[in-house]
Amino acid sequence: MASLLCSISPTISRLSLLHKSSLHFIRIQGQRGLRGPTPPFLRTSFSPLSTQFSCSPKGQILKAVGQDEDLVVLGIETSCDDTAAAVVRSNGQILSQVVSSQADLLAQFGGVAPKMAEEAHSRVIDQVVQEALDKAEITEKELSAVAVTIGPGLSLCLRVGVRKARKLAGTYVLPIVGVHHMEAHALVARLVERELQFPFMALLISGGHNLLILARDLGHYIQLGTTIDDAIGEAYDKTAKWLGLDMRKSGGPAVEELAREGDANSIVFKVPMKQHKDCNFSYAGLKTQVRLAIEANNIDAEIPISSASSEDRRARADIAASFQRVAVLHLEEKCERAIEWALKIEPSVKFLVVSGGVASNQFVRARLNHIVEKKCLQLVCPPPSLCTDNGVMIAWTGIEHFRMGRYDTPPPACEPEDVVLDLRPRWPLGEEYAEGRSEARSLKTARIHPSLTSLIQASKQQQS
């Protein structure tokens, strides 16, 4: 058990969490003395058994640190509904990228069903990893390390990827890097834009997360804002489901496509959290407003958009466009304030990274680019294939940390099935900015705009 703790616990020290502890040191096996103290922002509280890092007994691993051309890392991602793997070289070359989508399951269940997602990951994980290696034209023995998402995410899904990574790392005596999923979304922009240096800002937007961070250094993040209930991606997914859209595209692309046909000012939805002068997000109330508007228009989600009448389709398009306008306006307002806060802390910030699944939305990119230009910053968005969950971002983040000597020893070659894995379904990224703490709570009842209230009342009168 002690050796297990030594192998999995050090990954917690890579990210600045809310804990504080005494100074810890990193010792490299085979080298005399200490590499140096862990920076204050990397310190955390964990078992004394895990206060040292030990490197792989493979000599080339120590040699590889600092010799980027020698680093080749396999990244594995199974945090939610896609099974992904990729092989990336530390010079930025993507040797392979493989993603197995669960689009059919999303369409069947109207969203992610954790148990079904776990089973789908288990069925394809071996094939996806092997395909990534084959496309990269390398073998496991040529890898420098394995990087894998350990959180945040669905624990059932995370477990599949971590088990595969540990089995492979143990068999081929490879060091392993546990990766924070949201950190990976931010850092993959450094693969795309090589001029992107710390400090920079990042807006991470996906189905499960809304996060505004100031990245001061690798592993050192300040959380400027987060979602207090539902993330924007969840709101897109629910809106798509309620409008009877094709969920095989996932909610975001489906709503964006339909919104192009609609009038974004036809329904006046209330912008969330206007009264809160912080950088936090809330989409629960907007979801309620959308649901009420759909009910008022007698839209039946059981009738797919492809079978809707022209009048019904127009009503759905207007709701989609009106929802998207307000959902993104909420992002704009919070981003503008967060940029002001970030520049107070780090005046040298020049970039805003926008990443995560929702960052693939062209309307989102265009609106945020307007805000960034107004603040004299540059917008960096990874290509859509690197915005959605993927193995490249995990491999690249593994490379970034591996360069700094932040990785764990190879697990045992024959690890028992009941081993306690280092999974972190809830894993904060960075310290919370004091000025950003909000007293707001999830809106139990949506504040409905008077025009929407009138629309609902008129609809009820017609029905009666």
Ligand code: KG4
Second form
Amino acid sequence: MASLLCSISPTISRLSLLHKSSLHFIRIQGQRGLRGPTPPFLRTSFSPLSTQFSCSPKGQILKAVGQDEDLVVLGIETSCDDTAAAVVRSNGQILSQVVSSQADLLAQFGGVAPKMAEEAHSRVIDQVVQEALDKAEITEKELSAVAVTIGPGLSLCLRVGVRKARKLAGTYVLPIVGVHHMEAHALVARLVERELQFPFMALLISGGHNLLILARDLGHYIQLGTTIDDAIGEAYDKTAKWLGLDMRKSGGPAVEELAREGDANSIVFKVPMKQHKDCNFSYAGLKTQVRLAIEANNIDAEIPISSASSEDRRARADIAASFQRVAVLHLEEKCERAIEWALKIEPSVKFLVVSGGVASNQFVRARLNHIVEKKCLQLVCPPPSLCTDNGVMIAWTGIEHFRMGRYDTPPPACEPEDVVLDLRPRWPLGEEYAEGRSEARSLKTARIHPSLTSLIQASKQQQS
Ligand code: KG4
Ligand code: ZN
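Right, and the form predicted in complex with the named molecule of this protein, after the form predicted on its own?
What follows is the whole complex; the chain from before opens it.
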């Protein structure tokens, strides 16, 4: 047993919560002497040749599953404001996909309130998972594994999904795969485009993340760039809110729609970080520019766009279009540089994946396609329903890792309520590329210094 435990230093590691009982389970498995009923994930007919022991990145012993093995995995996603579940086959067939959105809450509060989001997840999680199983015409017993997002995201929300996954896994003796939300956004492209082999590049654009990565292999990522403040999705959401748009479908789609009516060159917003020759992003400054333009045009967000005069509507549409042009130009510039960097590291890269909620935007897709073609690469953009948060990407990422033997053994059937769960609200995807650790990244810290200094001075003065 001990010899089977290896410790590879991972860029991403999976669930590490191991109970005594699950360790015991592994031991028995390692001896190939299973007691009691055979767990469903071992019921598939492994051919001895396709089965080998391997180690998860965190060093759990696990069994690699042959590439040809027919797996059926349930994926659960609750990291932010969507409760999602899906059942996916290892041949790429999506058996079901269910998403319960908290868009109404978002519209009401103008953002995600963690406690309310947690309550909303808790209210619907059982129903969403059951619906996914029913639509797939499958029972829990027929599953090969359960995959669940363990981070990054809001702890309170992640907890709801992880608890549900562990309950199912414990009751039906299923292995669990803990999934990185942003990795899943990238890997779902491999379900869509079966030609997509490693290494490839990915631009992942969502509400909380703006990542440029080089995916060298499964679980092995280099972060070429990230945001030094806000992500592009956040900028879309705030622009929508300040323009008085209908947030029920989230801010991004509302801005995209209104931008079609506007003149994208009417307002000159400054493209962020032009002077930084790196692949990092910044959207906080653009948000401020948008707010100032809104104030300058006397736009009242309290008046919904549906009630605005035609002149007012036109002014809002111009701001939306001008914002979108510059927000996407920023993506284009950084992508172009990242492709050059990536090709230096891995000259065989052929694809750029663009995924995450903002990748469902048609303007974003068209502009990035242009860049990718210019660089003689191919763009892979999952369909919008697989770009925004969904359970399919979690199930698929679960399948990819499960096949490699990276999973946790089933938890105990009756797990105590207060068990410490492995949740990773902050979880970097891969190592930062040395050239990416640019001045702009350190500026973030530099900017904190003056205020910290004045705080320290103030506290010293109070003490004396
Ligand atoms: O990946 P995602 O569904 O959730 C997170 O992981 O954050 O991304 C959500 C973000 C939101 O900011 C939303 O406004 C944005 O994606 N989004 C869009 C569009 N659809 C969703 N942004 C621009 N245009 C869209 N069509
Ligand atoms: Zn997401």
